[in-house]
Ligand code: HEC
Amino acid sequence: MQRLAPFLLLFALFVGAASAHAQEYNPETAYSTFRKVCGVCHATDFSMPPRSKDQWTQTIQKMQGLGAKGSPDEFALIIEYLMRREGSVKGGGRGVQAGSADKHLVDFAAAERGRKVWAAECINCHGTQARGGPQGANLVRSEMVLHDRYGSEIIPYLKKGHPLQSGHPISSLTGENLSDVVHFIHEQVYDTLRGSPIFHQQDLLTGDAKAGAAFFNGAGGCTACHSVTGDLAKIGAKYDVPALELRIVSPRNARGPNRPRVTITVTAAGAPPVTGYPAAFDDFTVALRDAQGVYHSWARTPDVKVVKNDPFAAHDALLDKYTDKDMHDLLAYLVTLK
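Next step in my check: the chain by itself in the form predicted on its own, please.
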């Protein structure tokens, strides 16, 4: 039955869509249905970018998986409403072109309104540019913010009772207030990217090279995988300072034929282990391509063992451990390796 669930869900949406198209589309009914079903968790008065019918269908399927309640006809009508909805957001990331196809496009007028709400309720903890402080998290680096699209993650989190600096309850903010703050936060994220016209590269070499060497050989655990006379020899001459810092904090973005890659090793009962690059990895199937490019596939059963070999795991673990000082000290040290 678990294998049939996705098929049955798609079939129900298809039948609902056919039924909805058989009736005349009524904007008021569609909006009322949208508010009834989606307004339980989401603000319904914020702007959204245009998407294809397939994209909205996938979004609705995800919401159903998270517990959204409605009939097939209602979900089909909601998809139709979202397809027809006017006033799609205008803006972007201040000219930033990088990012996923569904990235949050900033409504700059909303972000400017959100700046006022931010100053009144958020700035003391999260700072002027949402980069955090002693009392609040750095939202520019927040995984929740980076996954958020038009309040999909941030607004439900705030509605759980997140405190405001004024002492007022979160319910004192309207749906528009929350949406405006979301646009403001995303604007701060985009303003840190090189593609932003207001981006200004600061002097990144502010650390202590000796402290960086101590971190590299000690608390950072870098010598477990790296060597300054081996893979990191003369690395300070290979990259400019911003690129080198990026390789420290986000090595997954590295390019080139010799870059490390995630591999998996699959061992089926009575068979030798097979290692390669993952091609499929879900609840039902695991597949890979070995070093020769040969495709291997297995059904996920209890006697099939899968081990993930991630060369970046240690870097991921460091993101929760090292401080800004550690990163700048380490950068200052690696720059000296010429």
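How about the form predicted together with the ligand, since we already have the form predicted on its own?
The next block holds one chain only.
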């Protein structure tokens, strides 16, 4: 897959909104309304964790208090847009931009009921996840299933006399049973796709804690900056295991108020050095905000010396050095610091 740049991910999420209820919800109108009303004051490409409708409503009310202008319909559309964009409802085909705009959306309660029908009447032949086996077809890859909407293809097919594992005739299942099992099958398809809510890291604690301690105190050179009784004292309690592994690999993307950040120091000829957070840094200009929040910029000429102070440079260098065993051993060790 051609990977998305972060801003495109946002765009992708926006387009993903097109997948749900295309009839009543027009993503383009929603997006342009959002840009029109909210874009007056701030960037519209922010990303936030999923929030409920109530939470978004509160935010919008706050914005109205700050002067955001729009009709009640426009604000309702914006809330709907933000909920979809920021993925307030996940799974079952929602937030999936691939595929048809009118794709089958799973009713989760129905799918749960369908799971029981599945276990009683289908599982032995078609498998736990509907991936098929010697006795039954793979339904996740079935074109009939992919073309189906709410039973349009599957139910007439089953009604022709499909076998059930109880040995009863297909007519022993009610219309609701069939519709529920259809939701269950579609859920299995969506659960197979990239970003599926059911997939996550498995057991990561395969390393040797002793070897991890030795690496930490020796070859890894970690003690130059860290101490297991100081800054990393309770690191095993601070993060869940998958997050801790990613922090060991690179803490660069962690965000928070007291985190170290990259700064630059610029010294122009005959002027005192200025240090701050980079605002722009390329081959032509360098700009920063100093501790007072004042913006400075310079053309990059030979007279302007720029020094990048990168607290994560040592961690970047570790990437060329870590073996997978080092990574797993360090994790096994640091997880014990609670």
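Numbering follows the first chain given and starts at 1. This is a predicted model, so every value here is computed, not measured. Each form is matched to the other, and the largest set of C-alpha atoms that superpose within 1.5 Å is called the rigid core.
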Align on the rigid core first; then say whether the Cα of I235 has moved by at least 2 Å between the two forms. no
With both forms fitted on the core, check whether the Cα of R35 differs by 2 Å or more between the two forms. yes
Core superposed first: is there a CA shift of 2 Å or greater at K69 between the two forms? yes
